[in-house]
Amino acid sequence: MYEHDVIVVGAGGAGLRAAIAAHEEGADVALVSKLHPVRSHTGAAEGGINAALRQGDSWEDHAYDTMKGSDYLGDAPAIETLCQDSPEETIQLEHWGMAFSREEDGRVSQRPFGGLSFPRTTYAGAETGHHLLHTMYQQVVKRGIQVYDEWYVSRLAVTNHDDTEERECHGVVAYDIKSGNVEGFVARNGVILTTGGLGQVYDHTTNAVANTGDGAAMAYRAGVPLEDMEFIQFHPTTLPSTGVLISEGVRGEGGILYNNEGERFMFEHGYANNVGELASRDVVARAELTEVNEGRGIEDEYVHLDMRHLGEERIIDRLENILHLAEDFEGVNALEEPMPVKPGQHYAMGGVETDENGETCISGLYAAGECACVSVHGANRLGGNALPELIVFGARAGRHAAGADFGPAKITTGKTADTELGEVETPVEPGAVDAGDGDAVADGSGTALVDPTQTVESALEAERARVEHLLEKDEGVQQAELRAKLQRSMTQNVNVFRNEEGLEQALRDIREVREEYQDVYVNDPSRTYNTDLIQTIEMRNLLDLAEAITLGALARDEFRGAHWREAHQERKDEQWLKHTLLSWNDGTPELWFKPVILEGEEKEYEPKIRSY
């Protein structure tokens, strides 16, 4: 049994920043991660960090762009916190030694990005996330922060009070990939989930194989609501063969999209008459797929992204790794020919419901980064807003978990007087096959409170039993078959364009896979570096999150941001200016809603028609 004040689960951008912040508050903090920190998927972030740093720009303008980009589903206190704190956090990275690109006068470079009214995306070539990871990991090492790398956290240690909001998180249980041991971690002050995205729900994604939504799924089963899960961002420019990301920085520098007729379709077909390729990501992704669906795609699959006109010097200075990606994965020399691109799953706007300090409705449990929903991105995230979210809300969660007092939060968590119960008709029964299949620990003493160590020991016992069951079973179905089936259905039915028939089919497929998962087994009997075991545990998380995405998408019968419904081609502010939430109620997903907070520090954001 290990014990620390604060345990951070996941060591990407949000996790590293949370750990540093908690350490600065005087906490004994540890990072527990299934990957070595510098292998975290934050390293794949290419574009940059939005921050109002220059004369002529302001955090207020950044906040307005973010709210507009969110299609007015972002919460103003979260958006304003992001935009106010980002400049200081970005400068802090520079002081820690992050190698930002520079102008000739010595200032850090900033480039235009989609949906921004000012070129405020601060970058380090096209490898911003890579530099950010290494910069912050260096600070973790410098401070002597304990890192348990290649430890896979698979269960939260949470008490099971009937009322979710009376529950307490006292730690986690993790599988040591190197030894095969399953051990408990007691958190005296708090657990911070920073486990990143859920891209492996889909088969064409920019996300790494490790992005299986572990933190969001564990929190969901422990009783924390998932918020706005239907809003999945499909990045407009991914390589067709692999899903590898081609940075929005290419378009920010002046890259142009063409169809098979050589038309610059963003302008010529009226998708974004003012800014063309620099419209927000949801607009560009829909435009590309419309071109393909109407027969103007190349090989009926993709469009072309051309940056040749930028010139070799500028490309090598600002976008060099894009050349390597195009050459390595598509065999294209982007200095001499256009690159093939098509939309691919990229980001989850939804996630674990938190307030602006990262705290959930369960005492002692926090979340930050992509696995969380604060909500700063609403229905659509602007490019360049993911990395500031990591550092801003990672820092706030770390400080708060370590005992810093930020005063009362403006964003509520859990059910309140504003809660509106919802319902959605489904073709099959959603949720667990076995009722009560959650991760909250039973209270064996019969009293209202559970000793922290006892809570972790109970969770540890349950997780060891699950691992033993999976390893001892010698026949059944393997996770790879189930994962492929789930991913195909989600890509086909819950993609950029959605309709009721497809969403219902996805729920049927998810139910079928969930029932088959009851007979899953691990073919590899070894105890060390057992990737088959890890992926089998991850599979459960993918199922729960795929279902949450699809239920939210079926319930929300409007067109907002990244959520497009064939039979509902308008934004319905009177009905849907609210967040979708799902709670795991004894194994059954419970749908409910809470209003969006449009009232900011000094102004109220008025929903307007979103055009670019």
Ligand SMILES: Cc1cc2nc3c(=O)[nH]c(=O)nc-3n(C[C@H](O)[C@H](O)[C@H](O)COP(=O)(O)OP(=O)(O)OC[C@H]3O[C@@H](n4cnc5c(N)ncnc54)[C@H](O)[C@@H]3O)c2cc1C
Second form
Amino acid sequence: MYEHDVIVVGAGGAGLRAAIAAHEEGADVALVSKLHPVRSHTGAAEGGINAALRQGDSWEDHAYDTMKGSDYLGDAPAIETLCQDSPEETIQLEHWGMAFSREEDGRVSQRPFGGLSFPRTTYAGAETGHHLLHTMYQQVVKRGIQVYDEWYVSRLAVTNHDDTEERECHGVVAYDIKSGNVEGFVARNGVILTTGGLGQVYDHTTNAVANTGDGAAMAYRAGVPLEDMEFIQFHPTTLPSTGVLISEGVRGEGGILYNNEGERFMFEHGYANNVGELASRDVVARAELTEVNEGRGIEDEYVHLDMRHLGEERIIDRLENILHLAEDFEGVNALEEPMPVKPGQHYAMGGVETDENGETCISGLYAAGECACVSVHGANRLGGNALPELIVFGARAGRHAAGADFGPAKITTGKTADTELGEVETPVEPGAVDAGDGDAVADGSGTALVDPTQTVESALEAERARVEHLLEKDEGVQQAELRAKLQRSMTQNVNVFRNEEGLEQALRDIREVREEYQDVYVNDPSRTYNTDLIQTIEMRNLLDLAEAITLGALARDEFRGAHWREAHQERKDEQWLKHTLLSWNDGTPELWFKPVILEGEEKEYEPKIRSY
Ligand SMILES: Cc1cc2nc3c(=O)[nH]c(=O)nc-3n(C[C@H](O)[C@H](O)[C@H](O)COP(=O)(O)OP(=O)(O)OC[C@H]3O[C@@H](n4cnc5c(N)ncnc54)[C@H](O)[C@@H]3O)c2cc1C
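Rather than the form predicted alone that you just supplied, could I have the structure of the form predicted together with this ligand?
Zooming out: every chain and molecule, the one shown earlier first.
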């Protein structure tokens, strides 16, 4: 058994920042990660980090843009914290040695990004995330923070009080990918989940194969609600053959979108008369698909993104990486031809419900980064707002878990007097087929577990039994087949354009895959680097998250931000200025709502029509 004050699960941007902050607060910290830190998906971030750094800009303007971008579903205390703290956190990165792109006069460069009223996106070429990860990993190494890399966390050690909000998290159980050993980790102060996105729920995504939403799924099953899961961002510029991202930085620098008639459709078809290609992502993604659906797409599938007019010098200076991506994945020389692009799954706005200190309703359990929903992005994230979220809320969660006192949080978690219970009609029973399997609560026996070590030991025993069961079973269905089925259905039915029949079909498909998963087996019996075993465990997480996304989407019968419903073409503020929450509820998902907080420090944000 290993023991530390603070255990950070995940070593991407949020995890590294949380670990540094907890360490600076005096805690003995461990980072436990299934990937080596610099292989985390933050390394794929291209475009930049939003921070109001320049004269003429202000955190208030950044907050206004973010609230508008969120389609008035972001919580003001979270948005204002993000925008107030982002400049300081960005400057901290620069002081740690991050190689930001610079102007001739030496100042850090900033570029325009979609939905921003000021060019406030700082960047390091088109490899911002790569530099961010390396900069922070160096700080982790310098401080001697213990890193357990290639350890897969598969279960949270949480007490089993009937009332989930009385539960406590005392650690995690992890599988050492190199040796095949399953071990317990006791966290004296707290566990911080920073496990990133869930893009593998879909088959066309900018996310890596490791982005399977593990932390969100484990927290959900342990009793923490998932918030606003229906809001999935589909990025307008992904390469059709692979889903690889072409950064918004291309449009930020002046890249233009064309349909098959050579029309600059963002203007010519009136999708965004003021800012065209720099409208927010949901608007551009819908515009592209409308062009394709109305016969103006290229090969009935994509549109063109052209940056040739920017000139070779500027492209090489600011977007060189894009040239390589277009060449390597599509065989296109973007200095001489336009790039094919179409929308693809990119980001989960929803996630583990937290307050602005990263705390969940389970004592000792925190979340930050893409796996969390604090909520700054609401119904639609603005490009360049995820990286500041990692460093701002990663740092806060790290400090808080290590014992810093921020005073009472403004955002509530768990059920309160404001809670409204919900109901959604589903064509099949959602939730677990066998509630025992994969349950994150340490012990289903009903005996109250309070002792931290005993809680971790009990979770460890359950996890060892699960791994043995999966390895010993020698026939059944393989996870890859189930994963493909799930991804196909989600891409077909819970995409940019959604309707009731499609969402119901997705729930039926998820149910079918859940039932088949009961018979899943691992083909590779080895103990070392058994990726089949890991992916089989991840598959269970994908199922629970896909269902949460679809249940949220079915419940929300309005059109807000990234969530478009065919039969509900307006934003319904009287009814829907509220967050959707789903509790696992021992395997029978429960839907409930809490109001959005539009009251900021000094002003109330008033929902307006969102046009660009
Ligand atoms: C291609 C691309 C480009 C982007 N560009 C930008 C941009 O320019 N600006 C911007 O603001 N945002 C951008 N985003 C979004 C942003 O990069 C991500 O939201 C963010 O990097 C996620 O960081 P994270 O720390 O939450 O997770 P990640 O960086 O994905 O890290 C997750 C960590 O958790 C670990 N982990 C996961 N599961 C487990 C488990 N079960 N056990 C142990 N460890 C686990 C992984 O090993 C990893 O270390 C981009 C996203 C993509 C996909």
